[in-house]
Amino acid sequence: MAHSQHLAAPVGGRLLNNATLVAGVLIAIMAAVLLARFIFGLGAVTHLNDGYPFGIWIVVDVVIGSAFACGGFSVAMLVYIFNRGEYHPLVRPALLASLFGYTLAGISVIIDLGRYVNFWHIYWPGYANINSVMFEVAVCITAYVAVMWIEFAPVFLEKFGLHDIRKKLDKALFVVVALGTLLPMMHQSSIGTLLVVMGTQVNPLWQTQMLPLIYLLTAISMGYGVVLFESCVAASGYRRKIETHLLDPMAKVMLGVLAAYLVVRFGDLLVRGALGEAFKPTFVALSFWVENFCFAAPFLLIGNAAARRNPAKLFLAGVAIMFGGVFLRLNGFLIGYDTGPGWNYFPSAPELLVTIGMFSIEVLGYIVITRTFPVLPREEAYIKAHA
């Protein structure tokens, strides 16, 4: 990343605008809900119960949110493992989105803990259960958040002219980058293992020993999808030229990973004889087909070279694969999850407001940092957005 300071520059423009104002209001509402949660407990603001201990704060903010945050990891694999240096301008924007996604995912775990004051037990040797998949997920995510802040540190060092520290960090950065590639592979696959241990409570369409691989492949695919989405939105919002020369070949890589996933997914269903569940007249089966239509849509949208040069189709393909990953995780953890008669779950309004507030923090943080720090690729002739 030593040469990236020559490729990135602050976008500039006003920090107070309609987008940041709306985000700020939503964050304030979230803070009020969380104050009530920490004073009066989970039961006062959520619909969680003994049958459904995982609600949207875990499923959306952590399981889905961390998968959305795999853009940094996915792009870093191309640049640092497969030596595709042409993708380097995409590293910082993707890493910034990942940084917020994973940091907020870690915070969401603490919010969802009944006895949140005991969260430090996760890391204390006397309490640690090294045979627990939840322990592995918690430790890996925590370590990865620390790694990403170190990876992103050059952005701040450049801004404040701390070039000597930057040079020293560059010498050790290869170790950090290696960890930043390994750790997401570990915990994204382990998030799939969380469903495996739930056994027959999970519908056969999503209950398989292949879940670790399925979750890893979709996390990588979603990472590329988020990069497509973020690049198109940033180009539109900041009135910049979209980098189709980078997004086109990256989209081809995304389609390759997605094809591998679909082969594994439907091959597993056929081998287990579980595909018949998808043809039953149930809402669960319908949700399964919506999920897989979203995963198949990118092939229809950007399956040829001409389509991949179309920013609108790249954007829609990114959105489709993101929704596919969302439905896969919602289906496994909530829609296709049945803990038995007498139990049901639908998120409360305060739960929804907290989740919306979390995404608002990401939007606000992205705008403030990209306008202030050298994150997005330098563009000599662009119109600064002042709206």
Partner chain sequence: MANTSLLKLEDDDNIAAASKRLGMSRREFLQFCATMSATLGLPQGAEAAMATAVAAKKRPSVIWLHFQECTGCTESLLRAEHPTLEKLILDVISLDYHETLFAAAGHQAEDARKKAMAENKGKYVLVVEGAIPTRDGGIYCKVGGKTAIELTKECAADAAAVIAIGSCASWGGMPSTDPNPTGASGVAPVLGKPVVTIPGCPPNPYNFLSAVVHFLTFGALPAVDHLGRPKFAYSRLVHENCERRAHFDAGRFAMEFGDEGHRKGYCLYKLGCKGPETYANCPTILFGDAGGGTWPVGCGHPCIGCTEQGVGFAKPIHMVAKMKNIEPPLGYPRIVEEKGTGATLGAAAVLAAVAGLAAGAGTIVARNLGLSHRAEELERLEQTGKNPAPATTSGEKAGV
Given for the second form:
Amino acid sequence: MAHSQHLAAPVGGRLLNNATLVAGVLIAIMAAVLLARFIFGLGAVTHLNDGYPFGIWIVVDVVIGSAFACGGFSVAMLVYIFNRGEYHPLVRPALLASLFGYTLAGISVIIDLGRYVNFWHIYWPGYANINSVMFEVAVCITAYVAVMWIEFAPVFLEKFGLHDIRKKLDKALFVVVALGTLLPMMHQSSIGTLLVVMGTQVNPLWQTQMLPLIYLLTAISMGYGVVLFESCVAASGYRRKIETHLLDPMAKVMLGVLAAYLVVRFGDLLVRGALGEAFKPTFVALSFWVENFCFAAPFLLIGNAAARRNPAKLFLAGVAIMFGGVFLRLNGFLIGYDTGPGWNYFPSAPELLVTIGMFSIEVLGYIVITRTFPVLPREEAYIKAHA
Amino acid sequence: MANTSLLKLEDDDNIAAASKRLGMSRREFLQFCATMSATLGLPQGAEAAMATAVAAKKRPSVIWLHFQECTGCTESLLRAEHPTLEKLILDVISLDYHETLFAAAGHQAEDARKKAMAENKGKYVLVVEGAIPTRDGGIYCKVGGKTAIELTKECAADAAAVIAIGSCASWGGMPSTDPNPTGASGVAPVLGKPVVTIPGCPPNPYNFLSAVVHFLTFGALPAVDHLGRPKFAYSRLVHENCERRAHFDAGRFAMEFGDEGHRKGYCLYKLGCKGPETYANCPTILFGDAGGGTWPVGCGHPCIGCTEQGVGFAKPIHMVAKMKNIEPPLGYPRIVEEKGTGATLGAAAVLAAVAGLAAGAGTIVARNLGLSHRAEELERLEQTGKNPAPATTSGEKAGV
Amino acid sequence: MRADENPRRNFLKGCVAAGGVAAASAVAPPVAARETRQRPPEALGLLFDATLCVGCKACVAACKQANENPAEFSTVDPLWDTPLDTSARTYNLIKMYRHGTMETKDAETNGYAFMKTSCMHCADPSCVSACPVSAMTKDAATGIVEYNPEACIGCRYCVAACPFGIPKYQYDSAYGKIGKCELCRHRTKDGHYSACAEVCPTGATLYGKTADLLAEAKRRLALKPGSIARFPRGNLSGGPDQSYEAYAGTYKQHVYGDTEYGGTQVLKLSAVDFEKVGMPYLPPEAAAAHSETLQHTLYGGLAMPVVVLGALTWAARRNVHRGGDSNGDGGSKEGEK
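Okay, that was the form predicted on its own. Show me the form predicted together with its partner chain next.
Following is the full complex, with the preceding chain placed first.
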């Protein structure tokens, strides 16, 4: 199974197909909903209320979306910081997904902001409040989106043959890579810290001073989970060879991070004596166990080497860990968040359609870019086109 | 009681005779009955029944006792003008004993009382005005050599009904104010049984008359509360129907007599108005039939709570009332109100569709991956030692 | 195949870098924990005494008028102002606790009680700590938690952060604002004070310096229930004496807001358990202090990010030294397994 080269190459093929068509329709629906949002206000299309001021646009599109988008950061860290070059073929596709995830998270924030015209205040010294966790998250995510576009720039530069700029960029790339590793570490942990100021409103199962570490570790492991997921889906969708030889060891790294996470998580719960909450007969407690079952599932699925060679199990493990991260974040921000009794929230249909539309942009963008730009590792079938 | 149309009574001979007797036109007489009926809060048709009763029935005998009091209640009755009450009490009822209004005096008067009691045994109405002193055997008030206690018990024994008029007779009133040297008491404790009370200092004459006419028409006194007060007059706080209530609700108060708020007619609560703890119908039928829409609060003076035991003559006029809220306002928001929108059908459908699609797609991807994996493993087992086959698309069609 | 450069060694070096990062986090300049802030000495506030409240809602109407807010309806027919909760257009509301037959005022069982809901003006407000653009600020002198719509970006983090659910957003507006009580600070220049306290007929809502209000609250707790005592009205720390005599309530022996989250400038007394009338239990340390301790431990002076960035740059420079991301040179070593 020698992969002597893992050059990236465009996948090629038609841009207009069933998948892109469906995505396009969903994006159009989202645009219509957003038009209503900007004319009539948030209440016209969402079920947001003062008990749940953060709805799925923030919790799913931003908090969860950006964690899903940690694939780029997780793999880049493995390749460039821990010098595991063999994973290099995974960097570009992961980075592409991250780029979309974060860019769309940024757009989601703007859509969700009530007074979006003032958005620049976050970066303006007279206004910025350095005590605010939101300030840290916002500034850091903005910086990271910029850094990621630079990180991903070689793909476009290659495509358009701008080799001079490419070379100059290469020289400074290590700084960009270092920043691209630092920034997600900062804001992914800070997204957890966002909950701290909410104090007693957040269920003790998710309210702890360890939140930054918990969110960071899950973001990293979700990053690997997303890469597993993406590689499997891309292989299945584009009918390509699956990179099991890369995914297997990476899955091992993921299990390591995950193990560390579970130690931190349950250690923290035990030390704080909050675990009792998990045994109350409540929906919140059930949600806690679903979350942690999802985090534990990968050990059952791909705990041994033979299982890790099976792409189906790798795929399922990736999905499980993604769901674990989803539930951790949903639990912290929505399910385990209680500003006082009496408040209800469930996203409205238009609200869901916007989130679905955002996801569609991601899928559409991924298809268009991987088909036109050199992102995915070159398959033998395409080598002659670039030889 | 059969006739329920007031208009049909216009030509009734009895009505014509009654109105003549009362010195009123027929129309005025019928209007008076309608007013009475409305005061009582009776349903439509009752005014006709009343008119018929007043016109036709034998006038009930009334014995009126006076004890520790100022005769204000009688005075206020005398000053009622619709019709003039002296006519009414002489012609609607048979006032057989009344110390203030009697022409007779001394033993002659006492004989009249005894005669009326004997003639109307079990049918006359006893009205008590004034508190009854109880200390030292009740020696602080005697009429014809008998103490108030003795007189009350004697007259009440064969009475069809006992009405205590005024706050003094109702619960002790001003004479019972601390330190209460005579041990002034209301009628009920002396008799040891509940009586109908018409408190007020003085009470509104219509409340008394309505009670009497009710007795005349229906043969019984109107429904009363636990203090014996007719519910038609004393079931609402002055505060509830007060014409200045809107100012209270809006937080507009007169802070001192003559200030801007006072001149503008703001709420008098902060000046010590006892309306919020006083049960009376003054705001609706006004006070004492004085005319001109006047009553204390209407004139700019806080209610002193004269009808209410423990308030009138007990609390200083400037002292702020303790709010009595009989019914907690149910329109108020609860501490916890359900807010926000839960899952709607549309949202749940969208989410279910997405979840279904994702689960379906995930299953297909997982199955395809599993199948191709198994195929590869088999292939590898079969072709051990051979060169690996060129990469082929082993996944089945799924997704894109 | 791993001859010239030992990947394992490099991996270990990476680990060393990571260890350095971890160590840097551990021994990071011990940023002193951000203590929970206390009220400013001249802090202004309100004292709400539920046993004195008669539920007249004069304060609700006055608040609407003072802040030029429209009526809000919860009934089928929009007849008069009937909000169910405070909102971006209702800064102050009287809610009613109800239990069983609701016979007795201020009784926990079979009783009812009133509770004012409005901004507590925390000594260490979560909303101020949360706001990324300083739209929520706490006045250094008066301690009033103020809102500036010109600065606000409408992220609603303050709404999520407040333990009392006070800042509220106008979801029905295309460009909504946050709305909350600002203690009528816009009326002080006309010699006015909080409209709710100005109009309160019973002094259930009392305005003044929080220090004075706290002393007054403690005086009331010491009164014998049912005894007649004097109760001030209006402005406790100035203005004409409007005090009057009334009966002391059967208070729960706690001044709500004395210690909660480091103290609030609005204090409350109640005869019904505070949690039952919607005042949540809160520890004496403010969540804002926890949050800012974390924030500044991690990012104080940007010390830790710079150290970590240094370590990461060092590692990345070694591993990206040949233009690591070049498509064509493989970026790195063989990946054969």
